[in-house]
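Take a look at this single chain in structure tokens; it is the form predicted alone.
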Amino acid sequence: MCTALTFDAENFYFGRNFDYHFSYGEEVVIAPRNFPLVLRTEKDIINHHAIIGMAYVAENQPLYYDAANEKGLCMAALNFVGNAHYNKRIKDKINITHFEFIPFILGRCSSVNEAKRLIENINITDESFNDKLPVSQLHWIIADKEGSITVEAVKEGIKVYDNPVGVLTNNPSFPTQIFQLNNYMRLSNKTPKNTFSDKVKLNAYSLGMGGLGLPGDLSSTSRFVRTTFAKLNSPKTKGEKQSVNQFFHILGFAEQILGCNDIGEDEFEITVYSSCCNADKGIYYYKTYDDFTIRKIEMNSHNLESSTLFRYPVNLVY
């Protein structure tokens, strides 16, 4: 259960929520231009363009959960179980895992319409990473400051959605989330008038009533809804703090606390980190669950002609 999300300020900013139940040793990686990126099927891509996010890394590829490149294109993944759909390698086509889409799409492609134009032709497999790591069931969100994508694999095919909100949840489908909206159109962030009946007195008799009717659990349906009502109502920030502070905020509206959700045998889902990237300058923050002091790595600052990565280890505890 994750939550992502985009935001235009006076940068654009890329981030998410990862919702779960315990850490795989998440890093914050960089892989610079000259870093090879193994794949399976495919030619290993030798040189690209450099992509900082936060990562498991698994034999010395990194596995992204969410990142960013150079040129400012941006992409997550999220958890899209009962409906994601893979197949088996497909001739003349360009195959590629799961693991393998996040940096094989940010490695070669500036923007949203390059990526648009690249997955015509993909295939997405249904091989895992190995024995530890099996298959997991995604979609996936493609942003830049242009606008963003959604992308999910099913077993009628690749599907590719416009997403005006820039807001990425779980399941159902996208278009059914996005549909979802016209349930909630006569919400506000302003103080409502009574078009109940004018045959009675009635008065709004706290701040904030006009929201009276965002969901508030924790279904990703409700997420959908509630980071997308934040978002669009967020005025434009100015400044850097301000704008990473505001993105942290609207994603905080979508935050699974301990306790809240409950998965089974004394386990329970949280929000394990929330990240923001501010993808025109190749800064990347994020904070955990148990730290709320945000932290930032700048992929800027590092030789991205060179051939390893750069790792940082975040340290989830909890």
Second form
4 protein chains.
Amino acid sequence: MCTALTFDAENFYFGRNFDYHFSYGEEVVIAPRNFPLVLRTEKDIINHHAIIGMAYVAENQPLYYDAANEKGLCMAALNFVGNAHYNKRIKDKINITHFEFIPFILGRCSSVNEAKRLIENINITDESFNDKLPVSQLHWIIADKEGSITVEAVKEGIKVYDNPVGVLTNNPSFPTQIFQLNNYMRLSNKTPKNTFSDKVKLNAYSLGMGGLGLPGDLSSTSRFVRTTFAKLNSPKTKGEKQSVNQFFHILGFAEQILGCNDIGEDEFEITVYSSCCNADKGIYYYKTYDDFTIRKIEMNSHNLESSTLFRYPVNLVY
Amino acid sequence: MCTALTFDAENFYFGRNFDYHFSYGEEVVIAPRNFPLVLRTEKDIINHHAIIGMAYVAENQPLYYDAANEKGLCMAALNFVGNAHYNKRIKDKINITHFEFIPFILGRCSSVNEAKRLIENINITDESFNDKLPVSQLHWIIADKEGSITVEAVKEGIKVYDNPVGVLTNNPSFPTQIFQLNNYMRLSNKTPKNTFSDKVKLNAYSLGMGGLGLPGDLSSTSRFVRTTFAKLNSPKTKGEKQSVNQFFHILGFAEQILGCNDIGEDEFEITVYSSCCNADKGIYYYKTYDDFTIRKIEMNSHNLESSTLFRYPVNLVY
Amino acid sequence: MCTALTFDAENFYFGRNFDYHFSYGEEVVIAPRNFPLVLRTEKDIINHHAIIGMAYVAENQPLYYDAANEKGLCMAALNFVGNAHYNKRIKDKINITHFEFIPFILGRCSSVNEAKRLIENINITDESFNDKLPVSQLHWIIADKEGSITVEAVKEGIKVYDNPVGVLTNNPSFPTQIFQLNNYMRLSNKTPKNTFSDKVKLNAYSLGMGGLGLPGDLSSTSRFVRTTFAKLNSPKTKGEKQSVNQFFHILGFAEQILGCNDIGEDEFEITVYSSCCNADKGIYYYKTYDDFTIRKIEMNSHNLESSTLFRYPVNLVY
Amino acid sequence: MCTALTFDAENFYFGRNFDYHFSYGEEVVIAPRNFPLVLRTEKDIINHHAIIGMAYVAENQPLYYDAANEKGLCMAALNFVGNAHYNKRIKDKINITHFEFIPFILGRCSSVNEAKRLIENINITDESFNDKLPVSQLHWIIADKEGSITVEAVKEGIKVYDNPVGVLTNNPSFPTQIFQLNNYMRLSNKTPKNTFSDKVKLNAYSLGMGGLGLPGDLSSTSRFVRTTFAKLNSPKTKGEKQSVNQFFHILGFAEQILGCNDIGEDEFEITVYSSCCNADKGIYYYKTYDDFTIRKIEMNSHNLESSTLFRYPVNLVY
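The form predicted together with a further copy of the same chain, contrasted with the form predicted alone above:
Following is the full complex, with the preceding chain placed first.
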């Protein structure tokens, strides 16, 4: 499944682990301002904010997994299996499919607040892209340097939650997910003092014992807690290199390691790729499970007035 | 398996949960001073400190599970399966079987220090009481109001450990058992403060959250931690009634509940009985799984110069 | 805080731990059929099902904590601090205060299904009983031998949830509470097999290790999990004595022990009383923190056509 | 602190995380066969197996942290603070300082079995290298493709333990460390089945829930469990690239992330470097906290008959 993260340093960073048991053939894709975003129900968007992100390109349309636009607005889709609920088209609503949602928001909005207002009128429809691609059950994190929201389309309708920690994983629904952080409130990145009892001498025999109780497994709830702990305890980094590195280290805390998550029939979920986008500068970094080296693509070194996609296939060899 | 406990209030209290899947037919047994304690290798003890405790009586000898003597010295045997190691008789050692160990120590010693010295010369032999009774693999807690020790006969010989918490359960060996308390040092009986991060608002949504992380299962390690937590955080009680009640409440924290510990073939381990002895006054209290009412027998209301056992069968109906 | 429990054996049992740091002076109170139940907004109920339960009696009205009626319908109120939300009186609704809710339901309904239908029209109002008694923030469990529901009055209105486990504690709201049971699905009352890895030999060194991971602290979430584990793994008991005993043992698994839950200023939350009502026979059993002996009062040995309360003060000495 | 790991694939791999709050200026150092290894008490070793590893070079001597020799024998030193105990020189023993131990063993032994025999006669002395370098309290893992041992110099003498999992972290002593793996025996890399109770429907709402209970903090005990879980559940990898990558991913599971382990005075422990040595081929790979890119140095492309060190400073910029 997946883990998304925001990170404030001298710039604003946004990215995610994409966890799955295979790759569709992802590419870093820049959709310049005049590339036509084709929509199923609504009118196509001919002019829009330029977008950079990871996508699977089908029928020349970028199906973004995570992306940022030139205004610094960022968005990622994460699995929300069993909870996501999409509807048929509804009159008087803006009808958007789940695979159109990222380009629609990033194409039109320049801030989380704009996105929030736009979402008030959106209905997410239950259409698949084509016969080969299933309808993915997703929820979304939308973030800019001012804050983050989580968007969940459930039976009761579209719910928009403030996301005070800037982390998203998968199930359960966001209010239940963030509630459980309360259970970890006494954890600390510092060496604990003995509060068990002053009648027995206890000993911090190792550094790091303040975090005892932090869950180490790969379920969505545990990745949520662990990533939040690492993020919120991270010191403010300086410079692009240190910030990007630290971002990937925090994501690494929630990495899916080959063998640890057996999904049956000799298949394992792994962190197929990890990404980190400098949202202020439109620089998209990523690394893959089989290559630790960080690659980068800069949106602003491309002609953003173009009308054709710029595509950089990710070399996923494993 | 079992849990033993010491407790200091206006008097000194000692007792245990006896956890098993059936009862041999335990009795509260007073061995008065002139009751002959028969030993297999050593000379029988004709005169000794009077003893009160829970025992199975076989061939007119009390096989004590837990007991106290008139000097306030207390001792209990608890399962130590897979770790206990007894030897053949050794010349120049005091050869004592595992079932003689409690009456031998309580018959002769009036303090933990005396017991310690005596144990230096003891060899615990691997004899069974008779054909019907197996050799039990045991370790022991010996305590008086000054302190407690744990005695373990292992391959390397007899080990005597100071027991600073006055609690004993079963496996693993005592140094490993007590070491793990360090892992719970940041637990508390107070409502926790948020030390996870000052960047997120967390909420103690319930009383009792300071203990989050305390293990709740019935394994020996978890019962050790839980009982120690309850004991060390107990306020000093006043009066016999409150002290005895609190003792049983603490033991209740480690109780084996019918159904929670399935040992196979439709059998469950339960807390067959719980005991609490006022070691200063020689009053033995107990209750059983099927009867919450606390019963008591007073040693000092008996003729302690007698040479015959005083026996009070426990009515274990379950 | 508190823990409520239902239990099916040859009869249907219902009860609870009442956890608090002091006692208001509870009494076992029988409200016979013709005792007038006084209501603030609605018409007083002159004739109703007879009720037995634990209550604080104020101005001759029984403020029930937990009770059962002669039809076998049971109900208990538990703290729900920070989440409960009561309203002003609403026209066209049945306006019931939180302290009237138990007698109103038990007085009029003979089954959970009847209660459900009645609740559809109820508005819980924010009135206090008098100047000395605060408005308690509560939620409720209502049960009969067919099943249980949880009733929560929150900002969004009154929510009625099926309660498939028949256990209720306190915060968080019931859907979040029961969701977390999923996190314990691999626990068991049986000795675990090594599934960590077949490349290392691991050892169940103690009985009870299948429960490792069961939380042992006194927070509402942990009490919920622990009580549910004990209840659902309990074998079916036989006879009144064994069933009532087992009920109290299961409640004991969630008991608040003096000292373990420090609420500040030298005050501790304890399990003030535990109750168990045979709902089929109208027999109410209880024990208190300072007295393990189980007491009982039988509704049916009273004149249920009476119009005055039968009151049995609980001797709470602690 | 640190985490060491062995890994069997088509070749044998050995490496470690070096966790500390600063760097002494580590270098990858090849000590060719004729480089004189200077010893304090014993005769200098003039001819020996060639060694490659990470070292701090002082007075032209490589103080190895972890290394492998040309025979495929590997060894790493890890902190063992509070438990390590070194002695004065002892006549009739081979007196070796803690900083000589790695080159002495790797210089002379070609297998774990040879090392075991040699260690029988070794006394580890309490000398510091010089005034500026403290005596480090260490324990060691020694491994070849046949197996691993842990060596601990404690008060009772030098203890050599078989290490069946090929993982080492820090405190507590190895028997206590490995014992606790038993507590995780029911964890699995597979989706759990509901064994909590068949009376309630529970749901694996996320992949990875079989690992629930795996500790996620950075203490030595938790890193030991987590690393062992990831290693033992890793499928057999193929080819040098996949094997080295997988090795670093497993080590990454125990990585110390900047901010998560606050050691006071604004200092944090981090994983300064991670290493992976192909012990069959003498290839040493490493990456650092501030550079994810994997670097490599091949021993066999150097003149191993040389008598001078080959040194490759690690560019630690953070």
